[in-house]
Amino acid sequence: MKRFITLFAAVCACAVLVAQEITLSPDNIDAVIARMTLKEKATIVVGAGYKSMLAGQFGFKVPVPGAAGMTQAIPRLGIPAIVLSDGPAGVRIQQTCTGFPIGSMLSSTWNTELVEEVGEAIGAEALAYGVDVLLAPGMNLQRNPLCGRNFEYFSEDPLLSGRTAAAYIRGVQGRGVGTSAKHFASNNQETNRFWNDSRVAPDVLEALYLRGFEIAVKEAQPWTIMASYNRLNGIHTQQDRWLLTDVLRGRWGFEGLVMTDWTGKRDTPAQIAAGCDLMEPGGASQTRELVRSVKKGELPEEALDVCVRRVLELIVKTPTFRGVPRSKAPDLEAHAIVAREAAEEGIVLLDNDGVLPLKASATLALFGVGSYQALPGGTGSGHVHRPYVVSLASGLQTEGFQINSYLSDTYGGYLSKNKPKKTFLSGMLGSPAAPEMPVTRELVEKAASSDIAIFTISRQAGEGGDRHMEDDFLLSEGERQALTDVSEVFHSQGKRVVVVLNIGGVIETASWKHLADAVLLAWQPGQEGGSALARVLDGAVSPSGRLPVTFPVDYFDLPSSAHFPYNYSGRSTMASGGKDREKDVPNVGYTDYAEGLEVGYRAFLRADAPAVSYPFGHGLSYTSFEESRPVFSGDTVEVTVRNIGPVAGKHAVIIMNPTLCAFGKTRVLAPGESETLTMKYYAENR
């Protein structure tokens, strides 16, 4: 009888628990955690694996095919899985999304309001397609021109990076979709990226490599931060409690979740203990490891609970949890206009000897495969499945220019025979640039019946490897000879030459720019790049972009060049022999940030510093502006700008003392019109 009573009591207790079962809401997170089993807690902090990205390949059925990852659902507690998608130049999923300009081009606008509009458009597409968190913006410092992912990043200056990132974050999150500012921190190269140890002095780390993230956190509060692959001063950032808890949360007041970059299994309990809340893409072995560690007393369950709470706090904010309807039909036409306007404003006029703007009656000879097959963005997780890409040739024709048909037919035939091979990975991550077509002197002479030559130089880069020197940072022998021939033939007939740079990162310009009458930096301008370029070339838009990076005369003038794994041959410099997988790395290397604070323009502030080809902040216009003397008041500075030139245009105000301390951008000012800008002054920017 006693046994029966005991059994009856146990059954009743279970019935009470079932009756008291709850469903997750923003108000009962602690109660939900109290009802979770240890396995469920370990499950919720480990991602759902690669099945979202690989949807359709192995029978996986997921809400958003092609997304980078997901969290795991716990249905009995009403906890849904949420979707994480790559960025930052648009939403990277299998569906068609708008291709926006790369990060380097967004920062070239010096216009945080415009960047916020770009973020809003990207956020709207993420919302429409079912994405809860966009893995963007990328905001590591451009420490060295050869970093393969510089195209995703904003600048060599932490203030410009931080404020641009904050604007992007506000835009996306204003649509109710989260962001993940990445890669935290000191992820400034792709070579041996999983294991490389970034050795950075504490003062340099604070002033440069953490500063941009600090600004973004304090001014925009991203929903999540992504910890980088690399080690920082000997410790993997994903298990660095000082970085993720003491600095990020303790000093800066970060309120959100920290996730890993897409890493294989590491020391999962150490990551949890450090304050890294979500392991992506995730694997069952990590869940088992956490359960074992808690049961053995190696990881306090309370530490796991802290991370579980942050995951749930993220989930309850998401569109999936809130049941926001997904239209799957974003306004791609409206967003294309935003993409074009961002490209127009991010184009930088580097040189102009009176040839620009072009006359509408001019016939144009377009050289370079990039004139006909534009590179809208880089490769890797920053790739976007765009609906189309407007080439320079197409954009110019739309604006009414005549294009040399013999030359365009020649390039068309070449490109049809030299298409990049498409694979599953290229479909997901983008394709390399087509090889440059050899240009003979005879071809140049046949094209010289045109009024003006435009020579496009193209460069592609992407995730997983750094750039090299030959035929990348430097012009190839073929490019140099072709540009020389074009310059000689056209100049001998009193005709002008314009060079367009369709590139993702800095290249060498000092040795050849004298061959051109104008040099226009188009970066990788997104799907509307050709339209934007044509409108700047013909004067419909006066260029207002300014450089967010320095173009040195010589690569080795940059102090970081002595401590960066550049490769003159162009072969892979991966410590793993080119295999970009953690398990294949046979040794662990390091990068000594021995240049200290002398990164980018900071290396050229000394009186005895070498000259540069184009300085940080440089950019020309078709009109002229007059700035008043700055007026300081508290933490703001006021400058009045007047257009004293012949055409309407925008103007970026950049205040250096001696480093960047404030910046702002005017609206379009008609000739004679003025605007007063009130800008926040960052006196502590070192």
Ligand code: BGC
Given for the second form:
Amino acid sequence: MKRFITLFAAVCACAVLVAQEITLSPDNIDAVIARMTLKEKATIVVGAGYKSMLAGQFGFKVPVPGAAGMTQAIPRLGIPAIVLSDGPAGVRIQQTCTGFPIGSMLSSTWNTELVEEVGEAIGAEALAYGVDVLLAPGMNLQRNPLCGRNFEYFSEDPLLSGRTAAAYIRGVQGRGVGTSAKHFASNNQETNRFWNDSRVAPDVLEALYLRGFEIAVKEAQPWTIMASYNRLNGIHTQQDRWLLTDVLRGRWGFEGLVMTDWTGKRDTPAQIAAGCDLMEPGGASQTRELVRSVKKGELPEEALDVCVRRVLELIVKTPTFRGVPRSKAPDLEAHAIVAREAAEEGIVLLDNDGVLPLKASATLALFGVGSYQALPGGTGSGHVHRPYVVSLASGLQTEGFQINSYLSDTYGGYLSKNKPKKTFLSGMLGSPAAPEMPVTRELVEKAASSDIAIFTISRQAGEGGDRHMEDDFLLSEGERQALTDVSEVFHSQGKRVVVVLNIGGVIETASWKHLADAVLLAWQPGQEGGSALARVLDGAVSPSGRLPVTFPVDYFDLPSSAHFPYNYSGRSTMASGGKDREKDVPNVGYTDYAEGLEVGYRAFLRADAPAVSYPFGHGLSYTSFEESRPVFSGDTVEVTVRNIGPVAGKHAVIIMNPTLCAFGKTRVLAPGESETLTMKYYAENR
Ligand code: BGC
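Okay, that one was the form predicted alone. Can I see the form predicted together with the ligand too?
Next comes the full complex, this chain leading.
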């Protein structure tokens, strides 16, 4: 009887607790957790599904249509649902948002202050439109040029990746919106992406694939981290306690929440036990699995409580919870200027025999569909619904150049008949680029009435597929022939040829660059790309970008090429919606990172290494700079830069010893002017 009374009293006490009114606030999280039922706990760690992502396609009513995901609300405890949205080059929602340059271009600026400004602008748009956490930056290492998502990532070097990511995170979070540094970790290919096992030796993992994340966590504390789809040394990262708890939290002091990447559902209780706090986009079966597992005693409720606490700690920081007004009217004009400036600074002048900057009187023949229909970014979750995209042709016209109208009409006619294929998901993921127009010798001869040829080579990729060798890393036969014809015809008349690369990742350049007098790497430069390019071409801006990645002579010079599945049959990206899209093969497939530390420029440090086409850090200018000898003091290094050339420009200082140890960027220096940069020195970058 006594036992029965005690039990009855305990049940009543619990009932009173549950019934008692309490609403979440930053200082009562424990009390809220104490009042949550098991089902509520298992609900708060599971997202609200695909509704917000597919709102545009199915007309669902959600706070932010097109946002990748949400959490679930528990109104009785005053817990609101929060909104998570991609992505790296701008906010990816149904609403149009500013399209910024891709990750590889932001890192090409070597200007962390500028990247922070880009982050601030993206954060301001996220805030204005109702987003709480931005699913960016993407910061996996660019291990191999054929990874379909390299455009979203920063570099082949972890220090440049980590510091660029930290700047981006500071910018966004400075606006009171969270970030999610992704994809943690070793997610360096798209082939078999849900299952592939990245097999990486422990020292290589630490030095390369974890290092960038470590820097970003220690220097900027992202509110969240997104665990990747792949496995790492046999274990899915989303359920790897060593990675998510021992390393990330224990060793690096990460204070935030870990969420899953989308789509690939895993063993939910194992994820919770590992310290993966939030399942996105989430499904009811995951909540049921958790409840069942706790009831059966397989998952300790305390482990679930740890994740619940982290979700609640995230929620109370968000603008939605704090009731920050959403203006729906960010300053898009100001952000377009930031996008243009970032593009101007990220453009890399690879070669120039003096043809650039262009003379104002020059008349121009523009070849390549990309000259008229610029590719501002990649597809997939890195896509942005931009309000417009400035093409190179219109950028040059705005700068006052005469464009060959016969050629532009020919391209215009072709493009109107060869529109990019739209699919059901195009609005969400972007469309693949228009196919390249075949160019006849006759057309080239007609166009040679202009003074200078500009030949744009375009490449696009996106999540869900890796790039391929033919017609992608290599020029297609058509492109090669067209460039040869343009080069022969223009050069035979004493005229010059400029190649513009509108690409998201490294391509082969060694076999054809002699055909051009200048090569300009425009990356995928966002909505203002055409204006930025035109201003660099005409010398309004002196180029100051430098390569964040190596351009090898031959793909097979890269040691990782022996272990990258470039000939896998799933060639097209999700955005193509094609039948041959990603074919996932459950539980098979691994990638041996057997090249060890020999990734990117690290593979070319040995004296007997093959030559490269353009090395890491390469980038020309219209002026010249003199750097003083570096002066080391504690963990900083000081370098004085003087502009000893004819025009104003910025300069990026890059200190390699033999790997990247420090970098910084000057302001615009007028001829004769100098600036002393004090930079943090990272002796441990191996
Ligand atoms: C991508 C993530 C993205 C998520 C939500 C996934 O397929 O890998 O980078 O944030 O979708 O859109």
